[in-house]
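What follows is a single chain, given as structure tokens, in the form predicted alone.
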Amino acid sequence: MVYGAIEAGGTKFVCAVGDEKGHIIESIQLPTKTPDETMPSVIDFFKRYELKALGIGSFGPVDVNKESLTYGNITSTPKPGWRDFPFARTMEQALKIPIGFNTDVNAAALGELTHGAAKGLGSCLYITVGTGIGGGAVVRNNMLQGLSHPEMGHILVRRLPSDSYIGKCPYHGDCLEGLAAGPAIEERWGKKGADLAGQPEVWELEAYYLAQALMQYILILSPEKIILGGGVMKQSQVFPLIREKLNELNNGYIALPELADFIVPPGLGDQAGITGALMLALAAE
């Protein structure tokens, strides 16, 4: 017997089958379109397998509320088809069996937590920077949701007094994503991140916002681990100086550990959602 997991993103699902120590054994990526276009096909994969459990990490918002009952959908996400789409619901009533729901980021935090960079730990953030921000928490071993799931990539930033940018958010404008996430970066600079490596100024710019993120996540939720994973996060060269300008706004008020161990990328790397979409199958179990 084994488990399903699904890391539903905005961009691609990916679809595994693995078991309770979180090996893959077999994954598929899938682009998502509408659901009618891209369930059909998650389903037929995860029918080939006796499952005794599936994991989801979704895209949000999402409705982690297990006495709502709308638990288990797609909420006021702007991804067209997707908004009030009931995931959970969608996927129980194909496979007969139990379900694991809850964000993608959330389900990233899970993993790492439990197989990547904040074993043995307690607690851990996960943010990932890419098409959008959002962050996931785990906090004395229990995946941070209240009124609803965290949504850390909407908080508001001060801004660089020089940077004009209006920001690309449709809700907020010039929140964090609206500011910092890879669209952003793209629109405000012309290139895609990638194609920025060598433009110090990119970076700088980057930091500064990313920084003030982590400073107010710190004070409030006081991690032992933060990961900061998504394509954004693949410039290494942003690290050094999320953990400077972190260092001056923190101006010795809290007692960090050493930054470079403190804040770093995904012990999993790309795994580190589709792995804590296991470990939420495992749990529904």
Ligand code: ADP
Second form
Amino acid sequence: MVYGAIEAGGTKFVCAVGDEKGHIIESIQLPTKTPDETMPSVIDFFKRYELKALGIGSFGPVDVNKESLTYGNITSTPKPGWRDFPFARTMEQALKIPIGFNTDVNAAALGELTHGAAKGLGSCLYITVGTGIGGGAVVRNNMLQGLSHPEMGHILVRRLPSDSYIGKCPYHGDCLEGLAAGPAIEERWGKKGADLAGQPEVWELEAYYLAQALMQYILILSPEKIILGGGVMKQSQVFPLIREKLNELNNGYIALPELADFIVPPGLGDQAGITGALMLALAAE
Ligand code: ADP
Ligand code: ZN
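Could you switch over to the form predicted together with this ligand, since the one displayed so far is the form predicted alone?
Every component of the complex follows; first up is the chain already shown.
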């Protein structure tokens, strides 16, 4: 039996077919244009298979409340054409199979908990630091959900007094995402993150903000592992800096595991999201 999975990002869609063990049999990537342009190719890809269920991990914000009339929709995105797009319903009507639906980062957290860096544990967080900052949380195979899904990228952090950068979040200015996501790095330093690898002050500041965020997530959610993915985290020199600053912030208060095992890159690499979407399909069946 095979299952379908979609990792829907702001720049690209990954569509995959795989089995219950998380093995990917075939996958394709498509650019995220408008729904009218992108969705027919997505549907054609899956129609070639006899799927048991489909899992979708989507960029957000999305409506994940099963009781809601707009469940399965992308909601307030500024991305042209995608606002209020009924994502889950479109796929359900096209394929006539059960659909699992959640955020891209909740899916990635689920993927990492079942098959990745947090395998065997009861809970983990998956944080992406890319075009935006987002976080997903899984506790015993349940994705954290309440009024909506968590929005961990928009928490407030204490500013470094010498940092005068105004911040890039359209809603909050200098929230975490506004200070530390890829576009903020680029605007503050005048170059793309990938071209700033040799400038230690960039990554010291990045770690200063990310460590504060992790400290707050740890205090509130007490995860057993924190996985940091996304384009910015390809700068692997940031990991030890974050661990060092987190250690200072914690100041011995919470008994944390060895930080090198606790704050880690994705065990599934770039496949965390799509593997998690496959697990969402299994859960929807
Ligand atoms: P998205 O968030 O759109 O899914 P990514 O996770 O790749 O995609 O994030 C893109 C952001 O990450 C961009 O702002 C980009 O400049 C930054 N980025 C990508 N690769 C690197 C890298 N190697 N080092 C630092 N920043 C990077
Ligand atoms: Zn914000």
